[in-house]
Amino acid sequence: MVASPSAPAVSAEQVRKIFPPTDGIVTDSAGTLALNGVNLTVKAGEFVSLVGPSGCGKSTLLRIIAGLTEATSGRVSVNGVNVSGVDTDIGFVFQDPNLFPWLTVRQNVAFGPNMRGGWRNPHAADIDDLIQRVGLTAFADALPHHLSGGMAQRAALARALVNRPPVLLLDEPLGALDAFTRMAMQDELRNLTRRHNTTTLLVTHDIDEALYLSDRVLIFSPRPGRIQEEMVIGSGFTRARNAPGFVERRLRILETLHFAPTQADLPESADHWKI
């Protein structure tokens, strides 16, 4: 990819996606309209999260940006270049780990750099450092069938990050992790993407995760998906999950998604939110 220095890292203009009729799925004669007029601009180094109801097209949009699925209409570009197929400058972490079952964790993580070679091929020490950061040092020589689902997903995350892709697309990559491991991995993900100025788009159903990691949160409507609201987080935002500003933004997103907050969502007092 020959990037344009003045172009946004990721751009989507009036993107529509219609899936053809499928046996057993109720649609109209034209098929299923998954995305309808999505406009999106992401600056280099920005971290943007996409939240919304299941089936609203968030993952479909990621796949279109990655070149894995073709939009029915509209334009998608990465660094000013129209997307017309899979680009190795784009990293993608799927909901499923998709590790090579015959390779160890270390070999899976090293697979991309070994295939690509060149100046972005990290040394073995860099690979081991990343394996350590995702908490898999003790399993570096293990095959995928010896890993739990959460461990395999952490290995998949390391495999994507080791290439230092300019653009990283994440489709619920931390969903299989327990709560404490998930929070630790959120910290590592935030640190690594900022260290390498990685442009990141994250699909998540975890509102706290979106607020904690992002520069902006884009809220999708129910299918057909479109961006109905944008929340700019801002550099002065306190990312502590129990901070009043954090709680207020969480409630705003819930209200936009038409979920009425329960009493458990509401702060009783400042002391109530101290740990």
The other form holds:
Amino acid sequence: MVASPSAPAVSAEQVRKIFPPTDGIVTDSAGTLALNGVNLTVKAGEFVSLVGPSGCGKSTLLRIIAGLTEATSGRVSVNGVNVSGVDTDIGFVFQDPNLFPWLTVRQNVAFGPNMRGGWRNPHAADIDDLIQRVGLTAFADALPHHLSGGMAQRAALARALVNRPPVLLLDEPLGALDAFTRMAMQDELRNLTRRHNTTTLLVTHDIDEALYLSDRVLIFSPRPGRIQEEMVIGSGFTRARNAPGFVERRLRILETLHFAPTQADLPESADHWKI
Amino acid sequence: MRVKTAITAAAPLLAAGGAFAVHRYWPDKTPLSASPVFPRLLGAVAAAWLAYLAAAWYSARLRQRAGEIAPLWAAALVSVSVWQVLTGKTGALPMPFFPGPDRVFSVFGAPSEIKMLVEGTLHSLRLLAVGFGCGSIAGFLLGVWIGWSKQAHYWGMPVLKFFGPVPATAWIPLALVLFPTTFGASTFIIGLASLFPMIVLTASGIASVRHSHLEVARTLGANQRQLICHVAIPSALPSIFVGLFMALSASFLTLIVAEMIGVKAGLGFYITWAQNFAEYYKVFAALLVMGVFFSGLMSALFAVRTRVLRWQQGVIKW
Ligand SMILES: Nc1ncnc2c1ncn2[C@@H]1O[C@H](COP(=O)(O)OP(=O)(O)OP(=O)(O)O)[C@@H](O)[C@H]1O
Ligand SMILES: [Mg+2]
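Following the display of the form predicted on its own, present the structure of the form predicted in complex with its partner chain.
Every component of the complex follows; first up is the chain already shown.
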């Protein structure tokens, strides 16, 4: 499926998206311009994060790459094939967990393998392992309405990962988690994507998360969304959350997003600045 | 507290005893041939209650349940007694249209009547099973189709909107022409009665499946058929069950109408037949059987629903 290790696994050229006018959204008569000429390439096996203000079109871009929404203009390809319709080589974790309420956690996680041929699927054995990795072993047989928001998110993450998709699109998959569970999940995510050489595009509002996990961070402008700046993290980067390079990069991202602390704020630690 | 518990536990016994005393020692206005069924029934209820209490002595769960149902049983027995006073004992309600419970229950002591009632019930059940079964299965399939496919929706909905509100019984003349046997005709009518609620509610359940669930399933690799079977239908089940309940009540109604008009067997037929001989106590007996029969089927459907829709919060109670 992956053409060659260096070929882009995901590429978007001049992607524009205009949503038709809808009742209740104040727009000009042309509709909502959500994305305005987005260019993006993600190499196979690369981990790229997207950060940007709320409503700038990050989810829309992910949906376009996954084939769930059609771009108004522009070209999108995944593994060298133009996107037209849903590609099952792509794993997608939605902003809402969207667990199937009639299935238990284990059945939800097993949904993908079941759709792809049940027990013959070689990945089926991963189900319990993944449930354990996201820390839901005790809740494997629970129904979704008995889960907390964060637990539901972790279940949704396991459900997308179990198919071992070559390309993984994550829309704030850890948004509802507390700081500690979130760090544990970040480590799991990093290990899994490394081990399976998964090309990953992560939307997050947590700059530390983006810096910690990514090879590159893309910063979106406010709507209409465009990629405003790119930050290459590089392999030599120490991912310790308090390393000097880490803090410096965090400040640069905040600056781009116009959230840079003023001089008066600086003596205080900027550790807790989030978008 | 203890006294109150004891009174609650004894209430059904006291009520049964009272009902028996009324039956035995209050002279009938117009004495009828005495049938032993009613007093025996009272005795059986009292004995059953005693056995239940004995079992409850050992089980906390039964004890709690006994406390819950004791007032209901006592009230039922008191009502039966009041019914007897109003009919046989005082004649406040005119005979023969309102027979007392002793007279009604005497039906269950006559082997020939039991045979007719059992046969009638079985016949009704068969008609219902075939009619409701075919109608609701067809309604389910058509509903899934109309709810899923835009084209089926476009062509199907006007037909549904036009013919749906027409009561199934209005088709009886046509059914009698179309089908050589009354069994066939009444199956058709009952099927028709269950068809429309099933189509409408299944279709609306399928059409309102959450779009995001379908998207998740598609990214996980589900094809069109799997989307229908593994996402749309499970999420439409609450609505489908509402359809089943409506279909079942509609088919009860249609069943009895069919049996009162054309079919020469079944509980509905038994009622009309007894009415022709002015044997109203048999009418009441048949109504009792019908109540047990229909509410039994409804409860069975509710039990299935509770099991199947375990995942739904706040299920409707029956
Ligand atoms: N289906 C739709 N119809 C009309 N407008 C839409 C639709 N989906 C998104 N939009 C608009 O597109 C813009 C971008 O939405 P999107 O969900 O991509 O933002 P986002 O960057 O993911 O925001 P957040 O960080 O809050 O999740 C918003 O202005 C939104 O109103
Ligand atoms: Mg979003």
